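First comes one chain, alone, set out as structure tokens in the form predicted on its own.
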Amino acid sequence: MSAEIICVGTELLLGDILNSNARYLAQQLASLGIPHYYQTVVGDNPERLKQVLKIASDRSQILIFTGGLGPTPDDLTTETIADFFGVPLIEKAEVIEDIAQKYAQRGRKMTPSNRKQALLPKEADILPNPTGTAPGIIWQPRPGLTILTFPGVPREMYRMWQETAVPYLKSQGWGQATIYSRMLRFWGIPESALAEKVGSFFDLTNPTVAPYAGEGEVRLRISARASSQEEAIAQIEPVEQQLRQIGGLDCYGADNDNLSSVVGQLLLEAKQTLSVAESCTGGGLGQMVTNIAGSSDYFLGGVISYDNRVKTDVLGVNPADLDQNGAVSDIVAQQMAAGVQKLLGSSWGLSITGIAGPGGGTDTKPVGLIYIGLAHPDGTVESFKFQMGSSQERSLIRHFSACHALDRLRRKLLIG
């Protein structure tokens, strides 16, 4: 038994509207333990919609449609589905009454075009729409196949799903299980290197383990199918512990964690504070830190030292070191970190200086070269060098730089 999501609308194909309905339905199906292997987006074209129907009805047992239920000529979902199965449309008086009542409540009269929304396949049940004028259907056009349709408006679809579709699916014996996932997050290790370490886990069937990568981070999703969320979590836990042990310090958190939230929690636990000094990131590091609610409990502030005069006059960087080594150097990164730590009186000082590009690079200091400085509470100051490659976009270099800085601090907070 598997479900398939079919989203109808040319505006989705053109990218004019973000397809949030597919994501919502996928999450909902997972919570009900209903497998779903395919999603399709098709434009407002009856022939192409029939092609999609033919393929989907042969491979899936539950077809969930969103979009194309409105009163305009390009809203063709209901009539196309009925035509595909050779079933006539009939006007449902209760739908007409519901639409007219909703218009009256708004001080308006129902338009003739709205009568189209009351034309439903003869044997289909109405899937009520409590807020909008477009009802959906629950229909079994043949044994072993169920069709549910929803309007494309997300808030209407969400309520219809929760109030009618979920109880219906459960009454049919579906949704008696759940699929629960835990996402482990890693920083500082390439996807290929992590895959080599944990490759044997990819052969598991329940729970399953799958790798994902994006914007410098690697993730491992552990998913289990069980009769309850508690049982799924119990299945996931031993696998999670093994993966965390293999990942070591590279595994920084799970699910909704990010580097900023993890660092913030570690600072709170240590009763320590942080200040930052930034050059090429232009405040991006401070923004990441303060994106976390409650960061005022451990973050004191920062200095954006874009110009070298700010480095020398505000942060106390030695002008001779600047002249000799340049702003993008380990010695300057260290002095920036120590300078902001002293200036703001924080436990830790964290700095970034580098070349974000696209210009400004040289043979010895190419675009993507970054130095991170870290001043410890005990007075120790160190620096870290990263080369992110000159082909990276400026925004990504800046993002990666801030993430690497937070990760260096995270590791020091964990191991001392």
Second form
There are 2 protein chains.
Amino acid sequence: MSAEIICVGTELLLGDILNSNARYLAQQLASLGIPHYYQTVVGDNPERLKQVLKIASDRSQILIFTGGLGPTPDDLTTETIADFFGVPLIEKAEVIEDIAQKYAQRGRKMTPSNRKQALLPKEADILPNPTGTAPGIIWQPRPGLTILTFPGVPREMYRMWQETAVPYLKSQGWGQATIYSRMLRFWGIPESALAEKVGSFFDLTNPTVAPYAGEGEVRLRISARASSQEEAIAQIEPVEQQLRQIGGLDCYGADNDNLSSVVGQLLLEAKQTLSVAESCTGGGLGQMVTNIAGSSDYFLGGVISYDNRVKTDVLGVNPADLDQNGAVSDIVAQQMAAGVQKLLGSSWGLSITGIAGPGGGTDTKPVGLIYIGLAHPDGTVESFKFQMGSSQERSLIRHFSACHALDRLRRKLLIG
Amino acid sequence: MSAEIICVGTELLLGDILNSNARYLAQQLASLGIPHYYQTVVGDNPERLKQVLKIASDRSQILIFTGGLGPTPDDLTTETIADFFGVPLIEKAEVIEDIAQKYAQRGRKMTPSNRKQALLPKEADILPNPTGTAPGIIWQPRPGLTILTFPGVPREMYRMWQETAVPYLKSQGWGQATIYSRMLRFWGIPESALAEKVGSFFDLTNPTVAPYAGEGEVRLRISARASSQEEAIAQIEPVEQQLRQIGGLDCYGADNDNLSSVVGQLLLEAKQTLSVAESCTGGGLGQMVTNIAGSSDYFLGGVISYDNRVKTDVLGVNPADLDQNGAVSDIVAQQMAAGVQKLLGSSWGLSITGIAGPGGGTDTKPVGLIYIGLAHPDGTVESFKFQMGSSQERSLIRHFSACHALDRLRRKLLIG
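If the structure you just shared is the form predicted on its own, then what does the corresponding form predicted together with a further copy of the same chain look like?
Full complex below, order starting with the chain above.
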């Protein structure tokens, strides 16, 4: 027993819009615990839509359609579904009334083309659209097969789903079980390495554990299917504890955490402040830190020392050291961190200097070489070297650099 | 003859991520003039993936897969495709070499699980992955059927598509009848206002003109269908000229231009330099400016004066003015701009101070209130006030603030 999502619209095939409806419905089905194995996108074409209907109705028991309910000639979903099951359309008086009323409210007169939206399969129940003029249907064209249709406009679809579809599905015995997930987030370990450490967990059936990677971080999703969220969480807890133990310091948080929010929390708890000195990231580290509302409680500011003269004149980097070692070096990273810490009077000073590319790389200092400087409250200063793939994009190298810097500070705040 | 997109990943079925890959590929196929009638999403499940393969290979001639190429056990796309066509996988030495090299570059050792990514169908050509460790394949398992596979990570997929897949498809005779588009970019005018100015162009058939809006900017896409790019451009040119004339200063660029690249070009031409002073954007303006490779030729750096003491002590904002007018005021914005201009010795000083929210708003200074300060090379200093919807998200208010600041500088650089 499973549901299938079918999104109808040539604009999706042309890439004019993102398919946010499919994502929304997928999340909803997951939270209701309704299995969902396929999504299909098809254009405003009756023949191809019928082929999709044939395939979907053979393998799924709930078909959820979005799109193609409008008043224009290319809106063909309802009539194509009815035609596929050999059922005539009839004009539903209550729909005509509802549309006329909505037009009246907006001081407009209903157009003839709107009558099209009232043509529904005889036996189908109306799935009311509180905000728009296109209603959907809830229809069992044959035993064991339920069809729900929604307009493509996300805001209309969301309300119809919440107010009518969810209560209907629950009345049919669905949504008794729920799927609840926790996402554990890791920084500083490659997906393959983490996968080898926790590989045995991938065989679990409930809860399940699955790895994801992207934007330089690795995530482990723990998903439990249970009759209540509390029960699901109870199933997730022990697995989460084991995974956190195995992950150690590489596991920086869960769910909506990010490196900025975690570092911010640690600074708040320590009652300490931070300032930053940035070269190749050009402000990206400060921006990342201040993405967090309330960061003014621990972030004082920083210096974007893109030009070397700013490093020496504002941050007090020693010109001789700069000449001898170059701007991308551990000693300059350290002096940048200590410099901004002193200038702004913060507990910690965090710096980044590196080669973001695509130009500026050499054999000894290739694109992707980054030094992180960290000035501690006790006056000690250290630096860390990172070499990202020199084939990486400039934007990614800059993003990873800021993440690495925050991660270094995070580890210091945790283990001192 | 048509292509079909098949996205593999349970995370899509759970609604964890938006299917941006499908949209990107759909846009790309349209621009190549390759017909595309179906998109399918299926989970990391070999049996269901085989059913999808059966259906797709019966109705389409080019199958484009994304996802499931990673090193973990649930990455099954390659082996499932090979299994479906009854072809064994062999370990490709050049892939092993490439992966090992990438790990070496990052100072890491390749893990055994990565070898899995080198197992490809014997007859398949490798679709190189310049940035990641998972290569794709270009394979004709039987005459008249071509399979291309890509990893699910968008950035990796985009480059593989552009650098290898597009040239391959063109070599196969695709993308001859081409759809070529030019995207004109506007800042500082609402979509509705621009639509009223250029509404008559929306009725054109070839080239077509369509408006898009997002991230605070408005775009007009001019699309021409022709037998060659040159021919398409010739059709687009006159329309583009008329639209640029109507748009005036609000039209800041086209295609891959952004406010940073345009401002950077203008600064280069004027042989002038820029420094920034940021409060609520926390470095976002500097990051935006330095997104442009080569920005070190005109960008000196800046000061992130998040804390008021940094405004007074480092930027020299007058404490009395700060007390009387508050940090979010035209006079403080002006003093921040003049202060960073003086401190860093740049031609221009550009500053932002505002209330990004969600907290910190008052009746007189609501969330979304922003002041931009601009210090000119001739010593004059001015400021600009913007009020964004106080219901806007913090991240958008910060993004718009940096864009407004760059746009103000752009207009000054253009008209003096």
